[in-house]
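This document starts with one chain, in the form predicted alone, laid out as structure tokens.
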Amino acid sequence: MKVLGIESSCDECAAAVVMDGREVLSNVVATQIPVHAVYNGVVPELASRMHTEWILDVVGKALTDAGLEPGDIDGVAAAAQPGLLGSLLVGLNFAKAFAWARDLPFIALDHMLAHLYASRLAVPGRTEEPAAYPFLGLLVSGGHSIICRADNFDDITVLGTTIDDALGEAFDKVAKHYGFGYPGGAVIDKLAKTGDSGAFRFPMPKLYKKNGVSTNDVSHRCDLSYSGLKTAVINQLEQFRVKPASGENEAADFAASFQKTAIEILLRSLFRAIEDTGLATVVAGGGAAANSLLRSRLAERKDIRCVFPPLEFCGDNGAMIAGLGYQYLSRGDRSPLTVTASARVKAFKRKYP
């Protein structure tokens, strides 16, 4: 089954064709980074407008690259949640129209589940077998930080999630404040390579207190928080300096120190989830899964298997949508053409306390 997948949840206008849920026949991503870079962040109205202008050409190129005509497609999948509502609606409605015009089966799906599926896609030179269920999922992006148990492609249990900012969001906000550039995650990751991660010692969040008193409540044991770290880096930098200023390398030093703490916050919760569940396989996904420090730190754990998607499938892309869409469609699932988009998924962000 050849499935056309369309992804437009944020600022990437993407389409792909995947055969039988694994073989990527084409993968086209039209990035809007130059459009939003001048604002150091995504402007929702601009994003949805660009999707409207680009979607037809992007889908057309995905078909051309796959050597296919519209009539060769067997099913259509599109991201319907979560994301920027205006952006989601562009890709979703285009996909519905494509499916309706050719009387094709259609499925609307959760693009965070697609990120979790991305590592199952087959690419030339990749010999690693997909992880067997169940495993732990680590979903990290600009809008979400989720630690979950995955029992199937559409069956996850959220064990931990952010109570405020997501990992990628914290990177973007720190990068914007200091004028490092956009997207913040990639810029800080590159800058940190030449910095001293021990130059600053930033605080780790504590989610086990109520009214200032430690409790035995472990309901937030695997949850995450980045607002405190973000505030420390932006507003209280000098309070956490432990080494003298290094002159020209100062920006790299606090970028490295910030990145180290941000990744440690994530890993602390992930390692707790491993301890609690006994699962020794971790499958990562999302744009922040491209972070080099995250990958190297997880590689140090020889007692667990860590599976990352190829870098091209970490960010938003149509191939992960098409691959996951095949799993639904081959099972006989269909979405009505009345389905609409949703900006949020309730379980993906937790209130505290």
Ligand code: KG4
Given for the second form:
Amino acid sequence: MKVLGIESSCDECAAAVVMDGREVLSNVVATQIPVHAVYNGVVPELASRMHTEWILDVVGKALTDAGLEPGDIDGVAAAAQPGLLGSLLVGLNFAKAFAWARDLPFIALDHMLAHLYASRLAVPGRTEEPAAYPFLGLLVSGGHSIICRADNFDDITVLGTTIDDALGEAFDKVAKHYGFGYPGGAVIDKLAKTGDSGAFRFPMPKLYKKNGVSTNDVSHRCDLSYSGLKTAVINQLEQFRVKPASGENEAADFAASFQKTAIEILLRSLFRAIEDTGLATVVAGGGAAANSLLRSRLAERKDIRCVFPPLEFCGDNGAMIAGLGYQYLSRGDRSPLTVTASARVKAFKRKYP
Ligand code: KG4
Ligand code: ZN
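Could you please show the structure of the form predicted together with this ligand, as a counterpart to the form predicted alone just displayed?
Shown next: the complete complex, the earlier chain at its head.
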């Protein structure tokens, strides 16, 4: 079954064709980064307008690259949540129209579940077998940071999530403040390689405390918080310096120190989830799953299996949508053409306390 997947939740206009849920026949990602980089962040109105201008060509190229005609497609999938509403609507409605015009089965799906599915995609030269359910999902992107138990492609239980900023968002905001460039994740990851991660010691959030007193409330054991770290790096940098200023390498030093703390915050919660559930397989996904420190720190844990998507499938892409879409469609699931987009998914962000 050849499924066309369309993804337009943020600043990537993407479409792909995937065969039987795994074999990627084409994967087209038209990035709007240069447009938004001028503003150091995504401008939602520009993003949705550009999606409307690009979507036809992007889908056309996905078909051409796969060597297919529109009539060869067996099903259509699109991301319907979460994301920028105006942007989501463009891809979703295009997908609906494509499916309706050819009377094809159609499914609207969750973008974060698609990130979780991304590591199951097969690309030439990749021999790693998909992880067996259940496993722990680690979903880290610009809008979300989720630690979950996954029992199936459509069945996750959120164990921990951010109570404020997402991991990628913290990278983006720090990079924006210091003018490192957009998006911030890849820039800081690169800059950090030449820095001393011990030059600054930033605080780790303490989510167990209420009015300064430790509580027995363990419901937040696996939750995450990045706003404190972000504030420390942006507004209180000097307070956290533990080594003398290194002159030219200053930016690299605080980038490395920030990245180290950001990843430690994530790992602390992830390791608690491993402890609590006894699950020893972690499947990562999302743009920030490209982070090199996250990958190397997890590789140190020889007692757990960590599965990362190939770098090209970490960020937003249509292949993960098509792959996940196949799973629903082959089970007989269909979305009505009246389905609409949703910017948020309640369970993916926690109110605190
Ligand atoms: O999944 P994605 O493409 O879009 C969303 O669904 O948000 O993720 C984009 C996010 C951005 O915040 C970007 O800064 C972050 O992923 N990112 C990284 C890295 N590469 C991209 N964060 C940390 N380290 C990286 N190497
Ligand atoms: Zn994403």
